[in-house]
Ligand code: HEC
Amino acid sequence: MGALLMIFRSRTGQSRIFKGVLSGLLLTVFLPILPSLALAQEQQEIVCIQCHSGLEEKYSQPVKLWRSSIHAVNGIACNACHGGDPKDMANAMNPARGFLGVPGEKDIPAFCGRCHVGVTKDYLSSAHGLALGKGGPTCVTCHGSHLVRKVSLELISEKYCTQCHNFERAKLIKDAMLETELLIVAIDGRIEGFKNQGTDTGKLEQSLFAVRNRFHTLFHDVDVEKVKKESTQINGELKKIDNVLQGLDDARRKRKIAGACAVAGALLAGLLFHLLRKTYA
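Will you show this chain by itself, using the form predicted alone?
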């Protein structure tokens, strides 16, 4: 009877361990994707997507393009731009429910500017914005309408720029901004590394956020000399942040050395104590 009880307890313990390990694995695998699954479910409930997905290509294509866009990744669906009621099929395109439809060419900056306020201001003050309605590019010319592309220097390319003019001036601007973008990416990664180690990086994150925003204002500027000058100044600000990070690196290195010395000292003291004890024993 005692033996049976021991076997039962052993199997019960193993079962608990197995369940614990299984639960840990499930949390590790599925927990990170739960927000994405919830977002996907929420998007599928939007009647615009349900309806347009089943229509002929002319009307279903916008949904297909949108699925691969930065808007879809961030949970920004049809109604966020076009308005209307995303939960009511009958009133989805009712102006009384805020439906705006498709904007005319001149209205596109204001249409996008409801969310992208600062960017719209930069665009309107640029040579591109001043040519609005006169053959100049709008937001969707470079960023796309439904397959909205993430802002990066990749947008400054022959593929997009040569729709209107040659790539020479744009290439000079891109080259001037490339070093700055690489610095921003590198510093952002280093800050994230310190943050993951428990370091208070709040001020560094704020500083980088401000510098990055200043950098982004150059994306709509077509004045080569101005972009070069601003990029140089921004690089100076980034190097100040980098110097702070270097200081944190140095401090961490010194702590590691101090820790190693302390451990070595403790081991040496232990060894000496052992030898002395053995000598006088």
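Not measured: the values here are computed from a predicted model. Residue numbers count along the first chain shown, from 1. What changes on going to the form predicted together with this ligand:
- Checked against Q206, L218, K150, K195, the hinge of the rigid-body motion between these two forms corresponds to K150.
- Two rigid parts account for the change between these two forms, and C-alpha superpositions put the rotation of the smaller relative to the larger at 16 degrees.
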Given for the second form:
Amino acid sequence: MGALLMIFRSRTGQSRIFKGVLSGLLLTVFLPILPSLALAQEQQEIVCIQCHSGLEEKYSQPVKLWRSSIHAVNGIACNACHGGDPKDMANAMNPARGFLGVPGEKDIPAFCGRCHVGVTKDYLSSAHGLALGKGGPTCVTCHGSHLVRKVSLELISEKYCTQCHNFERAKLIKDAMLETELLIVAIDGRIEGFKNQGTDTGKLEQSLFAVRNRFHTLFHDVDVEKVKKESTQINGELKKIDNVLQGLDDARRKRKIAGACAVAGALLAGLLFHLLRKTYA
Ligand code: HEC
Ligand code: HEC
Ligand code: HEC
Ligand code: HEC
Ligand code: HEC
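With the form predicted alone already on screen, would you show the form predicted together with this ligand?
In what comes next, the whole complex appears, and the chain from above leads the way.
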């Protein structure tokens, strides 16, 4: 029985070593191949990138720019915007496969608006949208076409907004939005703080998410009065979230005081006990 156990032990030991050597071998052989395998798969998936990467600057530049965009991060590739067949090298840009080509200036809002429906509706009825084709900006004027990034109020800048008119009215909108933006950032930070300490902040996060979304739909009307009015309302809702956070702060402070009192009480009791023992001993 003992011998059998010995053999069994040494066998498992051997097989463990064998497995270690085998997996080591497999890793050294396959690891360098893995990334290129993944890459090959990605390129196979989309022929647009495969072919365009090797074309002259004008046609390869979009690939380079797109790679750093928020669209790339969210899986919105060439064909999501331009149409076409991303799997068929020979017919990729065939209109019969839905290829749309490059939109003319006037068609850009509808081009982006297939996905950004609400924004495009606001834009079209705004002073900017009404000036479409007559010197007004399109989506691409402010966001670019391939290097589209996550937005912030930094987009409202002298650089972007003074191409066609002075910065005064742009600044009015920015100022009206800035206070709310800063409030949102501050509240977001405080919720994060409570979350890290283990407080259940699900409801607060949901409320902030809804308010923030509403706030970020304000811009495209470029209507200063509307922005001012809505921002005031939104600030009111943020104040409510802030009050809940204040309540959590207070509760935490009370808990701390109660804790300190308990410790002080225990110390005092200990001291009394000690003194009593001394006097009666
Ligand atoms: C086999 C190579 C190849 C593939 C695959 C390919 N393209 Fe192209 N593409 C080209 C060449 C070459 C041009 C420039 C000449 C032309 O317009 O035909 C071009 C031009 C374009 C243009 C500009 C057209 C214009 O009117 O200026 C767009 C947009 C475009 N491609 C998008 C795509 C998309 C989206 C895909 C994938 C669904 C794709 N391409 C797949 C080679 C390719
Ligand atoms: C978010 C939508 C979007 C995506 C994604 C996108 N494009 Fe474009 N692309 C546009 C728009 C809009 C234009 C027109 C640009 C303009 O008028 O400034 C354009 C223009 C082009 C042009 C013409 C450039 C020129 O100078 O004539 C080519 C080529 C092109 N895109 C290729 C691609 C390729 C390849 C990809 C994938 C890597 C891609 N695009 C991804 C929106 C997009
Ligand atoms: C005059 C410049 C300008 C034009 C034109 C413009 N945008 Fe914007 N866009 C902005 C600015 C500035 C913000 C950021 C507003 C904020 O932080 O609340 C923004 C925010 C956004 C957002 C994120 C906010 C949201 O509600 O989801 C999207 C998406 C967007 N724009 C798409 C578009 C599309 C699509 C078009 C064309 C129909 C367009 N934009 C036209 C400047 C512009
Ligand atoms: C096929 C759908 C689709 C098309 C077409 C499209 N987008 Fe997007 N866009 C998305 C998705 C998905 C996201 C990432 C999720 C989000 O933020 O809404 C995004 C994000 C954005 C953002 C960042 C929003 C933010 O929250 O910061 C901007 C700005 C934007 N797109 C502008 C454009 C412009 C300009 C065009 C046209 C040239 C365009 N998009 C075309 C799907 C699309
Ligand atoms: C490509 C040109 C162009 C760019 C770039 C541009 N605008 Fe405008 N803007 C116009 C035109 C055209 C009008 C409408 C005619 C007018 O009032 O002058 C306008 C009007 C406005 C108005 C007044 C709206 C109203 O109802 O009275 C505001 C506010 C405004 N723009 C803000 C901005 C901001 C903010 C930016 C930068 C993010 C910007 N614009 C970038 C062309 C532009």
